[in-house]
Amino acid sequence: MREKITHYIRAGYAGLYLVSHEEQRVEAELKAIVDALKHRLYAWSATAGLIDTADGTARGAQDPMEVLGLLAELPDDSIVLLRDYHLFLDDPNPLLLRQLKDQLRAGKTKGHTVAVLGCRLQLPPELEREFIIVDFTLPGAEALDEVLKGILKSTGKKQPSPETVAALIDAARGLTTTEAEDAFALSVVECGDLNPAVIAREKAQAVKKNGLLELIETRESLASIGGLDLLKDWLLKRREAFTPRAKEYGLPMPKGVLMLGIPGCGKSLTAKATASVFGVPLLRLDAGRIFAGLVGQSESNLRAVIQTAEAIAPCVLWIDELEKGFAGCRSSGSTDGGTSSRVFGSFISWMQEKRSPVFIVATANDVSQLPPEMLRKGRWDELFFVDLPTRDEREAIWEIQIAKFNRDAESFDLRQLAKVTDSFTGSEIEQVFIEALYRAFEREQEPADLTIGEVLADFVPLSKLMGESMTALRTWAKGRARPATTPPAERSTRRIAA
């Protein structure tokens, strides 16, 4: 980033727009740049006015118009950092716009560079061509290592082992330098030492601040899923895809998987288990929250999501019910001025071109609402269709659910339970057993096959309520998506061949 900004300044760019939440880090980068170039750095804010960072001399000019008038008086080869100036560019005064454009043009002859620093991009159309946009990515491993060294020095703690240092830095990925410093310090206060678990906990809180992403702590594994053998096998073949060995081999990074199918059949559970397969953090994205009412805010939200995911990478990015987030992009031109369409276009472009190890796992129930561009090959490594569980899968689900509630599965007739729950989803089987537990608890008994039978007599599965839509979904998926489970006929053929 430092080299990039240096090149812009040396090339004579008069306007830089720096997008970052980290004022201190940005200012430190600019100070290092001006020292190397032998330039002068001035910083402005609405509270302190214009200050020469070299000697602390203040020139007043707290008014955003007044500071523009002072730019002509500054010495040649000066950089002026305008903090929070983007707030004055939202529905700006026409005189301010005109004066800023004049100063940018005049500044080229004196080697002046005006750098606007804000947490989000906010440029009126009149200035879009006057500024070059520089997105400050979240700090990488080197920057976080410097923060860690500072905490060790200030607290007098011994240098941890290389493995512990790597774990601490991995736990802090996705935090700003200030947030990382606070998390490291809190770990020392709480535990008396640096603890990756505390850092990860604080990161989960930081990621949730904007409401777009959530860091999920999951204990699910592929063993938590009954069936879906083809999908499990596909994931297991890619479990070392983000390792150095895979990179040395020349293996391309996997992009992601889209799971279509009937609600309650294990798509979300598989998304959670995928993070365990890869051994990386799991981020959940609420796609609907990307869209905001302010002009430009939706695009800014998407950039924040991408930046955070890439900073935490390698990671799994889980998008649940994908169709609900992007259903409106087809009619975007007439409903929201094209915002949904632009956000959707940016998102699928990132999916296609991303180079960071972010594995996207998306689930969808209603494929008819998904735009065709989302479904084509190249966006995903594979499309899987998750159907109602087969008899063998239902038997495995019953065993998992019974054990989940600390009961002995051998006390139940699993084969008979699988038979009588034909056309039930996995989540429905779970709810049946939970209801059986409640009934047995009321009677001060342990649940049994008879208790489950009583529940089943009153239970109406989703397959009866939505039979037509399920049939339509199966028809669409045939030939378009790969089945997540080996078809029964094929499974029988394999057994005979064996």
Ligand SMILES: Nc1ncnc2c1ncn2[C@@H]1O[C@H](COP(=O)(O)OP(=O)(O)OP(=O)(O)O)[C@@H](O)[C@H]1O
Second form
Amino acid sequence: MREKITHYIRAGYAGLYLVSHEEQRVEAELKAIVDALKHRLYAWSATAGLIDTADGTARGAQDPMEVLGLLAELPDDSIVLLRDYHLFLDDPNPLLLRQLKDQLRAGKTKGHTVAVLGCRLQLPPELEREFIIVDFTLPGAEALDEVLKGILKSTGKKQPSPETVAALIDAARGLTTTEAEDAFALSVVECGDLNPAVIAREKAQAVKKNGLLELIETRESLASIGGLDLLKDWLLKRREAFTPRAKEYGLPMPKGVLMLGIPGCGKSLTAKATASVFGVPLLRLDAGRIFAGLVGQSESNLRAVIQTAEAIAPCVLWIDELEKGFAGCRSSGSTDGGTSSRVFGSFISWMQEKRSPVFIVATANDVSQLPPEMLRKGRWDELFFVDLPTRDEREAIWEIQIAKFNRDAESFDLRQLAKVTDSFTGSEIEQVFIEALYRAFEREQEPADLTIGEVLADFVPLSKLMGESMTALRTWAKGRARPATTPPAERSTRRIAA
Ligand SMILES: Nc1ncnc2c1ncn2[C@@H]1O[C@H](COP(=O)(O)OP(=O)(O)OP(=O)(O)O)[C@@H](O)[C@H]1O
Ligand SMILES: [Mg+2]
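Moving on from the form predicted on its own, kindly provide the form predicted together with this ligand as a structure.
The next block holds the full complex; its first chain is the one shown before.
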């Protein structure tokens, strides 16, 4: 980052836009760059006005317009840092825009660089060509190690073992330097020592702050899923895709998988289990919220998501109900001036080009709501279609659900239960068993085949109600998506052949 900014300044770029939540870190970086170049650094804020950082002289000009007027008076090779200036570029005054453009142009001859520092990108179209955008990524392992060293020094704690240091830094990835510093300090206050679990807990809180991402603790593994053999096989084949061995071998980095299908058949469950297959953290993205709020913020929302995911990587990024987030993109921005399509385009290109080990697992129920580009061949490593469970799968699901509620599956006739729950989803099987538990509890009994039978007599499965839309989805998926389960016919042929 330091090198990149140095190059821009030396090449005479008149406008830099630094995007970061970490004011202090960016300012320290900029100061180091300016010192190395032997230039001068002026810093402006609406409260303090313009200050020469070399000697602390204040030049006044708290007004955002007034400060632009002062730029012409500054000596050659001055760098001017404008804090929070993005706030004045949101719906800007035309005079301010003109003045800024004039100053950028005039400053060029004097070797001036104006650096806007803001936590989000906010550039009106008039200025898009005038500024070069520098996105400060979240601190990497090296920077976090520095923060940790600082805390060890200031608290006088002894150096932890290399394993603990690695665990602490791993837990802090995804935090800003200030957040990491706070979390380390909190851990010392709370438990008298540096504890990776405290850092991880603080990170889960920090990640949630913008309302887009959530770090999910999950215990689901492939053993929690009944059936879906092809999907499980496929995931297992990729379990080591992010290891150094895979890299050495030259395996291409997996992009991700999209699971389409009937509601309640285990898509979300599989997404959660994927994180344990890879043995990495699970980040859930609320795609609907990317487009929420102010237009123009959607782009910075997406940047924030990508930055956090890449900092935490290797990780699984789970986008549940993809259609809810990206449905608006079909109408190519009729209501929001094209923002949705732009953000969607950025998302797709990130997916295609990302080099960081972020594995995307997305789920969707309704393909008709998804932009067709999302479904193009090659977009995902694989598109799976999750259908209603087969009889064998239902048997496995019954077994898993019964055991989940601490009952002995062996005391039930699983074969029969699978038979009488034809066209039930996994989620419905769970509901039926829960209802049976309630009925048995009321009678001070244990649930049995009989209680389940009673519940079934009153139960109408979803597939009976939405048969048509299921058929439509199945028809769509045929030839376009891979089945998540080996078709029963194929399985019996295989068995005969064997
Ligand atoms: N194949 C399965 N094996 C075991 N349990 C299952 C299976 N499918 C569904 N379930 C049960 O049903 C619950 C709901 O399933 P899940 O949330 O994965 O469905 P989904 O396919 O994501 O549905 P939706 O499209 O409505 O989001 C799970 O938490 C699990 O208890
Ligand atoms: Mg789901």
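Numbering follows the first chain given and starts at 1. In this text, the rigid core denotes the largest set of C-alpha atoms whose superposition between the two forms falls within 1.5 Å. Bear in mind the structure is a predicted one, so any value in this text is a computation, not a measurement.
Once both forms are overlaid on the rigid core, the distance between the two CA positions of Leu212 between these two forms is under 2 angstroms.
Fitting the two forms on the rigid core leaves the C-alpha of Asp76 displaced by at least 2 angstroms between these two forms. Relative to the superposed core, Pro124 shifts its CA atom by 2 Å or more between these two forms.
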